[in-house]
Structure formats: structure tokens, C-alpha cells
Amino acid sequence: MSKKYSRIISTGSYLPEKILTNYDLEKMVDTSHNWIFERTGINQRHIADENESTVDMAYEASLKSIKKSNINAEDIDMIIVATTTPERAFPSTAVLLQNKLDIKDCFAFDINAACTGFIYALDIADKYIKNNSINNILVIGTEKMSTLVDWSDRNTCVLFGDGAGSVIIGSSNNPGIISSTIGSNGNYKDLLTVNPDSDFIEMKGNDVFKIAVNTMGKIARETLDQHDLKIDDVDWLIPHQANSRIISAIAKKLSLPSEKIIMTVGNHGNTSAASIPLAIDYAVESGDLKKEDTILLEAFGAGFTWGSTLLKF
């Protein structure tokens, strides 16, 4: 049997109608547009509608990858949705999101792992294709992180948005996902979470920025140690989109030119488990992200946990 590789196919994207501004959110909280922007690189964000759902966005997105690539719904064999807001407690949202799209004969579910659910996902569909298991993965991170937003606090409402976007993982004769890696240290469980209390996300920044830049600027040089890889030869960086200046600082560190980064903080603000899969989409449809381009994913996230993936597109 000849050895079969997994590969990203097509994606997509869903971000909803509704765009809160850091205007907007001058009239709601004490803060104002410099101190975001100076703070963030966030200039807006995406607010899914009050009856719009995880599962409403994961099915927009999932609609545009499988429209892009080669193959039929019914061909998706497994669905993976990472998100931490989901529709329900169970069904699971990857449950709900295959009854959508009349999918009858695949396996789904759910994962949560943060800001990383991602790459944690796309770890999970790699070794399931490579282990000749199946062939077709349909694999979607959605949030709708306003739910979780105390919005009278200045600190955390202004870092968060909505949205959905999603790949499809194919086997494929020809190298795409190299490898990835993931990670979580439970220890600092308390950093960034949701309050059981209060149902409202609380994060002591300092903490978690400087975690997450050696974090994130040690397993990219692991991953590329691990593969004789210099910065050089990749051709892009797509990071969770979680703050500008936790993305300039990782790449600071690396030694990587801002014009190697792909940047979408600004625009969709946090949106967790679905900052990297649109930024993915983002840079196809913008025409930056080509065939058989170099690219390193990374993420960080509550728990703490972390991860990096490394792959041809």
C-alpha cells in the first residue's frame, strides 16, 4: 500500500453581518479607539447575531470548502469541529453541523481546546488519514466568543469577535501536513478561563502574553529544528490572531519579516479556535497564500495550551 499524506484541499470562511467598531465601543465601556488599537492592533470585530449559532456559522463555512473543492458532502467521512461555545452541551456541534449538511454516513465531534482547537483538530485529521483510516475531513473551528464577553469590562470585551472557518483534509500522494505539535500545562489553568460564576471570560494579560510568546517562539523552532528548517524557508506564518503585539513579538523572536505574516487581528479581533482556519481563507482569497507555499501554524490558548503544525499548501 502506497503511503498517503494528508493535505488541505480548500477552505472557508463565515464571519457575521453585524461589525462592532472601536467607536462603537467608545459608547458602551470607558476605553477608546487608540487605547484598543495601541493595545491590540484590533480596529473591529464580528458579532454573530442573538439566534445565530456555532453550528449557523460552522454550516456557512463548511458550504464554501466543500463548493471549492473536488468532492460532494456525502464524501466527507469524519468532521471535527473545535470550538468553545457551542450550541448545546450535546448533541455535539460537529453532530448538529453534519445534520445540517445531510451528511449521513461520516462520524462527528467536538474538541475543546481553546485557542488552540484548531491545530488540535487538524493533528487529529492528519493521523486518521495517514493511518489509511479514511479519506475526506471536514475540519471547522467556530465561536461565538460575544456569548462569553463581560461587555462592561474594558479590558477583555474590546479583544473579541465571531465567527466560522473551516478546511477539508484529503489524502493526497503528495507531502502537505509535515507534522504538528501540541501541548497544554494545566498548571496555569487560572491565567485565562471562563468564570464558573459569572459565565465571563477573566485573563490576567501580562501573564498570558509573556507565556504565550516563548511558548509559541520555542515550538517554532522545534518544529523547524526538527525538520532542518530555517526561517527562511517559510513562506508564511499564520498565528492565532489573538493580539498584534503577541504576533510581533513571536516574530521578533524568530527573526521574521512582518511581510511573512499573515494578519487578520484587526479586522475579526479574538476569535479562538476560528482566528486561524479564517485567516487561512483570508489569505487564499487574497490571492497571498499559493500552492505548495511553506506554512507554520501556531496557536495559544487557555488551559495553557499550544500548538504548531507545519505544512505545504
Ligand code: UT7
The other form holds:
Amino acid sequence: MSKKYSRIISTGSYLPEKILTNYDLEKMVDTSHNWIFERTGINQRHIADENESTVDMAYEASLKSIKKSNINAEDIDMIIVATTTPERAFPSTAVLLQNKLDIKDCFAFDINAACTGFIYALDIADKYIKNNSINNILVIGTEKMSTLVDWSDRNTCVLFGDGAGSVIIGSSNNPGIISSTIGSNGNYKDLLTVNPDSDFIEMKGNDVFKIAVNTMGKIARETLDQHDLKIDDVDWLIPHQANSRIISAIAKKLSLPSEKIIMTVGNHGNTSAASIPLAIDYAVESGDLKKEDTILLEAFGAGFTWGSTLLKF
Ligand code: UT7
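Structure of the form predicted together with the ligand, given the form predicted alone:
Next comes the full complex, and the chain you just saw is listed first.
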């Protein structure tokens, strides 16, 4: 029997209609467009409506990826949702999404690895396809970060946005996902966290910045070395979109030209687990990402958690 691989067969995304610009934020806290843009590369972020949940956003993104694929919703065997902002403690966002998509014969669950959630979910999906009889997996990152943000704290409220991105992973005879690395270290639990007393995000931004650059630079280098690849062999780096300066610093460490980076943080802000699938779909829709391109995905988030995926699109 020939070897089975997992592969992205389609992508989709959803961004809420409401846009909050840096200029809007100037009216809310003591900040300026220049400060935000120069420190983060962020111009604007999308903010979900009060009645719009992570399930609703995941549903919209899912419909698009299903439409762009050659399968029907009922062909989906498994749903993995990466989120830190579930609509309910339970049932999981994935099961609520299964219900909304009206998929009867399927199993569904959430994972929480903060901003690295989508990479964790892809890793799980890849292993299910390679080891089991599962054929089609819907993998989503969906976040309503606006509910975790203290809108009077300028240190954090300028950084985050809402949205959802989805991919359908199918089985294939040719390599799609080539390798995947995930990790975590709970020693850093208090550098980036939701404070249990306030229920708001708190972050030691400077410390997170440095460790994010070093960790993502290191895992990217290790992934390339493991596969005997040079940086020239990579067509696209699609990193977690937290801060354009973090992304540029990683690219510099890797000697990767900026033309090979998909950068969406300017328009989306940091959408946590949704940022990578949103960026993948953006790259597909803009015509940048082509079949058989070699892509390196990378993420870093609260925990700390981190991960990378090397794949052929
Ligand atoms: O998604 C998971 C991973 N998350 C990240 O990767 C985020 C990593 N961290 C960062 O992106 C950056 O550290 C920030 C964008 C959060 C902050 O940038 P920074 O260059 O590290 O600034 P800083 O924290 O050193 O703050 C510099 C100053 C402070 O003032 P003082 O103490 O020097 O007087 C802040 O109070 O900037 C001040 N400041 C602001 N000023 C205007 C902080 N936020 C703002 C603001 N507007 N919104």
C-alpha cells in the first residue's frame, strides 16, 4: 500500500464587518496611530459584533473552505477547533460548529494552545490522516479576542483582533504536510496570561517579544536542517501575526527576504489561533500562494507554546 500523506485541499476565512482603526483607539486610550504602527505594524483590526460568537465566525470560514473544496460537509470525518475564546465552556466550539454545519457522522473537539493552537491542530490532523482511516478533517482557528481585552489598558487593547480561518485537510498520495514540531513550557505561564481575577489579558510584552523571536528563529532553522533544506527552498514563511517587528526579526535571523513573508498583522491585528489560517487564506485569495509551493508555518503564544509546520501546498 502506498504511503498516505495529509494535504491542505482548501482554505477559507471570515473577518467581522466592524473595523477598529488606530485612530479610533486614539479616542479610547492614551495612544497614537504612530506608536501602534511603529511598534507593531498594526493599522486596524476587525471586532466581532456582540452577538457574533467564535462558532458563528468559524461557521462562515468553514462554509468558504467547504465551497472551495471538492467535498461536501457530510464528507468531513473530524473537526478540530483551535480557540482560546470558546462560545461556551461546553459543549466545545467544534461540536457547536458540527451542529451548525449539520454534520451527523463526525467527531469534533477543541484544543487550546493559545496563539499556537492552529499549529497544534494541524499536527493532530496530520497524525490522524497518516495513522487512521480518516480522510477529511476541518481545521479551524477562531477567536473573539475582543472579549479578553481590557479596553482601558493601552498595553494590550491595541494588539488584538477577531476572526476565523479554516482549512480542510485531506489524504493524499503526495506529501503535503512534511513535518511538524510542537512544544510548550509552563515556566513562562505568567508572562502572557488571562488574569483569573480580572479575566483580561496581561502581558510582559518585551519579554514575550524576545523569547518569541529566539524560539521561532530556532525552530525554523531546526526544521530546515532536519529536511536538508536551505532558506532558498522555502517559497513562503507564514508566521503567527502578532507584531511585524517580531516577524522581520525572525526573517533576518533566517536571511529570508521580506518578499517571501505573508504579512497580515497590519489589517488583522493579533487574532491568536486564527492568525495563521487567516493569513493562509489571504495568500491563496491574493494569488501569492500556488500549488506545490513550499511553506513554513510558525507560531508562538501563551504558555509558552510554540510550533512549526513544513508543508507543500
Ligand atoms: O501572540 C502571542 C505573542 N505576543 C507577542 O508576540 C507580543 C510581543 N510583544 C510585543 O509585540 C511588544 O512588546 C509590544 C508591542 C506589546 C510593546 O512594544 P515594546 O516596544 O516592547 O514597548 P514596551 O512594552 O517596552 O513599552 C514602551 C513604552 C512604555 O512606556 P514607558 O514605561 O517606557 O514610559 C509603555 O507604557 O510604551 C508605552 N506604551 C504605549 N504608548 C502608547 C505601551 N502601550 C502603548 C500604547 N500607546 N498603546
